[in-house]
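First, one chain by itself in C-alpha cells, the form predicted alone.
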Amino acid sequence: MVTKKILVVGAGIAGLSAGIHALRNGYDAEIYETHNLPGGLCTAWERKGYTFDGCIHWLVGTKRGSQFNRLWREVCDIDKLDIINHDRFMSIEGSGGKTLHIYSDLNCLEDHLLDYSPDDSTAIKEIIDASRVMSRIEFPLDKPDELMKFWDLPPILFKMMPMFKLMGKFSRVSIAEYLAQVKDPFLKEALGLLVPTGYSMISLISTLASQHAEDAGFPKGGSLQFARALESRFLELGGTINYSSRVKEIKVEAGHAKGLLLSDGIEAAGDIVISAADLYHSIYELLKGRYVTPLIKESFNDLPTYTSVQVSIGVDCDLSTEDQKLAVKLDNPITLGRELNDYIYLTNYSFDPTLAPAGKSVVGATLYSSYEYWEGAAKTRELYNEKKTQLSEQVIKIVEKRFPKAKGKIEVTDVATPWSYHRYTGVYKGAYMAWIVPPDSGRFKIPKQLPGLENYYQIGQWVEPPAGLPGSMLTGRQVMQIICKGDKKRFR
C-alpha cells in the first residue's frame, strides 16, 4: 500500500499539530515554513540577552489530567514543562489609588469583589457561580463536528447538561452588554479589562474558570520554547520541516490540490495539502481567490479584529518582588489610530527568570492599536521608526513611574506593531485572535474544506474563532480525523 504524502503550509501550532497527527496515523508529512523558526504567532525574540515573548499570556491545558492537557500530550511533552501559575490573574490599578485584584481562586475573588462593591452582589455572584460550574465541565472535543452522528448526541447532551443553563444565559450576550448592569464604575471598568468586551460572556467565564482550576499557566521559557516542544515531537516521529521556504501557490489540477509552488520556483508534489497559514493569505493569495465562499468573503468584509502593539523592555534590575500582571490607568490616554487606550497592560516577567540575564528583568507593555495606523506609517521607514520611538518613550515613562527601581536602568526596548506581525507571519491585519464574532451569531466556524476543491484542507484559529493556541492545535487534530475517516483508517 502506497503511503500518502501530506504537505502542510506553516509550522505554527496548527500546522505542527496536523503534521504530528498525520505521522502518528501512517502518513508522510512535510511542512513548509516561511521563516527559520517554528510557532508562527507563538513566538519570542532575543534582544541583547533578553527574551521578549510575543504570544502566551496563559495557556489552557497546563494542569495534568485536564481535557486540553490530554490533547496537548498527544503533540508534545507538556507534562515535562515547568508550568508557572499565578495567584492573581491581574491587578487593575485605576485612578485615585483604586485597585482591584482578580484572584485566580474564585473564592478569594468573590470575597474581594463583594467587599469592594456589595451593591453589585447579584452580578458578582452570578459570574463567580457560572465560573465554578464552567471549571468542572469537559466539552465534547474528541470528535469534530464533521464526523458527528445522531447516536453521538445523547451521551454528549447528558454530559453537557450543567452547561445548558450557562449557555442560555451568557453565550449570546457580549461582555460589554452584561457589564452594563454593574453599578460601581470602577468594578465595571475592571471587569471589562480582563477579556475584550466584544466577546461573549462565555469567554470571560471560561477565562476565570481556567484560572481557578489552575489549568491556564505559563510554560517556563515562553512561547518559542513551547512551539519547540511540538517541533521536537514532529521531528522525532520522522517528519520534515523545510524552513525558509515560502509557499507562493497551492497547485491545483482538475479541482484537486496536487502540491505547492515555492517562491524560488521549486515544486513539491503531494496527495493532500493542509494550509495552516493565515486564512486570508491561503484563500486570496495561495489559491488566487478561486475558491472564495460567501461566508469567507462576508467574514473578512464585515467582522472586525483585535490588534495590539507590544513594547518590550529589558531592565537592569531585579523586579521579582514587584507585581507581575497589571492593567494601569493612564494619566494621559494614548491614541493609536482608531484606538484610545485609557489603560496599559503591563507584564513583569520576573516570574520566569529564563527570559532575562541574572539580576535583570523583562517588562512587556500592551496597548490596542489599529492596523491601518501602522500600515500607513510603514510606507515611510523614517515615519514608522519615528512613531515606534515616540511610543517606546511614552511607555518607558509609564514603566519607570510604576516600577521606580527601573528608572534610568532601561537597557533595551523593542516595539512589535500589528504591521510587524503581518510582515512576520502574514496574519491578516496583524490580528492576534482572528475575528470578533458577535455573540448573537451563535457558534461560528469556517468549513475546513472548500467547495470544488478536493484534497485541500484549512486549519488554524480563523477556522473556529476565537480559538487561540488550544483551538489551533485542535483543528490540526480534527483535520487528520476527517482525512483518516475518508481513507477508512482508524484514527490513532
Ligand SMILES: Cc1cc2nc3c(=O)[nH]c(=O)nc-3n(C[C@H](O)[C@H](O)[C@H](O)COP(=O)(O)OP(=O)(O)OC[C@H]3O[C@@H](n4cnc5c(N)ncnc54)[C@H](O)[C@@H]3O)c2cc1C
Given for the second form:
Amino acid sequence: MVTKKILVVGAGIAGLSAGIHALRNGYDAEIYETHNLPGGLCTAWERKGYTFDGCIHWLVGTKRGSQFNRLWREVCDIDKLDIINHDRFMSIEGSGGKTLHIYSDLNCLEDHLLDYSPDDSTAIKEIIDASRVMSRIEFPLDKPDELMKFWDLPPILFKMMPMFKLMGKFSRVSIAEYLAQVKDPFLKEALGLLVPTGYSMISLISTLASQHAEDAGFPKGGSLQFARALESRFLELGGTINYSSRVKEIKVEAGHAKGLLLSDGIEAAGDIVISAADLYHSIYELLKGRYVTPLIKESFNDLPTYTSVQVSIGVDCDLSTEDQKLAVKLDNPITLGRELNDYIYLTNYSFDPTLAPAGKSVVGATLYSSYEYWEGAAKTRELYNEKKTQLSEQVIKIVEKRFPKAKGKIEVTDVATPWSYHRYTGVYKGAYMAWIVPPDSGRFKIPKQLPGLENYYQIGQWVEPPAGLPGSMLTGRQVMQIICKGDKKRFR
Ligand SMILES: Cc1cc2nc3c(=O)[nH]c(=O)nc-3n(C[C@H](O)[C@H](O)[C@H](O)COP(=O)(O)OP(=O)(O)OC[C@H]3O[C@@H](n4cnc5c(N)ncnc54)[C@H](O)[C@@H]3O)c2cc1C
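Could I see the form predicted together with the named molecule next, after the form predicted alone?
Whole complex next, starting from this chain.
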C-alpha cells in the first residue's frame, strides 16, 4: 500500500503533535515552519546568558498518570522532565499591606480564605468543593467529537456524572459575574486575578483543581525545551522538519488540497495538508479567503481575545529566597491602550535555576495590553522602541521596590509585546490564547475541515478555544484520529 504524505504547516505544539501522530500511524509527515525553532508561541529566548521564558506559567498534564499526562507521553518524554510544582499558585499583594495566598493545596486554601473572610464562606466553600470534585474528574478526551457515536455516550455520561452539577452551576457564568456575590472587596479582587475574568467560572475551578492535583507544573528548562521534547520525538520517528520555510499558499486543485507553495517559490506536493498555523492566517492568507465559513468570520469579528505584554529582567543577584509568583497592586496604575492595569504579575523564576547564570535571577512581569496600542506604535520604529523603553523603566522601578535586593543589579531587560508575538508566529492580534468564548455559548469549537475543500484540515488553539498547550496538542491527535478513520485504519 502506498504511504500517504501529510504536509503540516507550523511546528507549534499542535503541528508537532499532528506530525508525531501521523508517523505513529504509518503516514509520511513533513512539517514546514517559518522559523528556525520549534514551539511557536511555546518559546523562550536568550539575552546575555539569561533565558527569558515567553510562555508556560502552568502546563496541565505534568502529573505522572494524569489524563493529559498520558496524552503528553504519546508525543514526548514528559516523565523525563523535571517538573516544578508550586505550594502557592500566586500571592496577591493588595493596597495597605493586605496579602492573600492562593495555596495550591485546596485544604490550605480553604482555611486561609475562610480565616480572611468568614462572611464569604458560602462562595469560598462552593469554589473549593467544586475544585475538589473537578480535580478527580477525567474528561472524555480519547475520541474527538467528530467520531463520537451514540453508543459511546452512556459510559461517558456515567463517568461525567459528578461534572454535570458543576457544569450546570459554573459553566454559564463568567468569573466576573460569579464574583459579584463576594462581599469582601479584597477577596473579590484577588480571586479575579487568577484567570482572566471574561472566562467561564469553570476555568477558574479547573485551574485551582489542577494545581491541587499537582498536575499543572512548570517543566524545568522552560517552554522552548518543552517544545524541543516534542521535536525530538517527531525526528526520532523519522519525520522531517523544514525550518526557515514559510508557506505562502496552500495549493488547491478541483476542491482538493494538493500541496504547499513556499515563499521562496518551491512547491511541495502531498496527499493531505494540515494547517497548524494561526487560523486567521490559514483561512485568509494561505487559502486566500476562499473557504471562509460564517462561524469563522463571525468569531473573528465578534469574539474578544486577551493580549499581554511581558517585560523580562535579568538580575545579577540571587532571588531564590524571595516570593515566586505574585500579583502586586500598583501605586500608579499602568494603562496600555484600552487596558488599565492596577496589578502587575511578577514571576521570580528562581525556582528554575537553569534559566539564569549561577547566582543570578530572572524576573518576568506581565501586564494586560491591547494589540492595537503596539501595532499602531510599530508603524514607526522609534515610537515603538520609545514605548518599550518607557514601560521597562516603569517595571524596573516596581521590581526594585518589590525585590530591594535587585536594586542597581539589573543587567538586561527585554519587552515582548502582542506585536512581537504576532510578528513571530503570525498569531491573530498577538493573542496569548484563542478567543474568550461567552460562558453561555455551550461547547464552542471550529470544525477542523472546510466545506468544499477535501484533504485539508485545520488544528491548533483556535479550533478548541481557548485551548492552551494541552488543547493544542489534543487537536493534533484528534485530526489524525479523523484521518485514520477516513482511511479505515485503527488509530494507534
Ligand atoms: C505569553 C503566553 C503565555 C502562555 N501561557 C500558557 C500557559 O501557561 N499554559 C498553557 O497551556 N498555554 C499557555 N499559552 C498558550 C499556548 O502557548 C498556546 O495556546 C499554544 O502554544 C498554541 O499552539 P498552536 O500550535 O496552536 O499555535 P502556535 O504556537 O501559534 O504555532 C503555530 C506555528 O505555525 C508557524 N507558522 C505560522 N504561519 C506559518 C507559515 N505561513 N508557514 C510556516 N509556518 C508558519 C508559527 O511560526 C508557529 O510555529 C501562553 C501563550 C502566550 C503567548
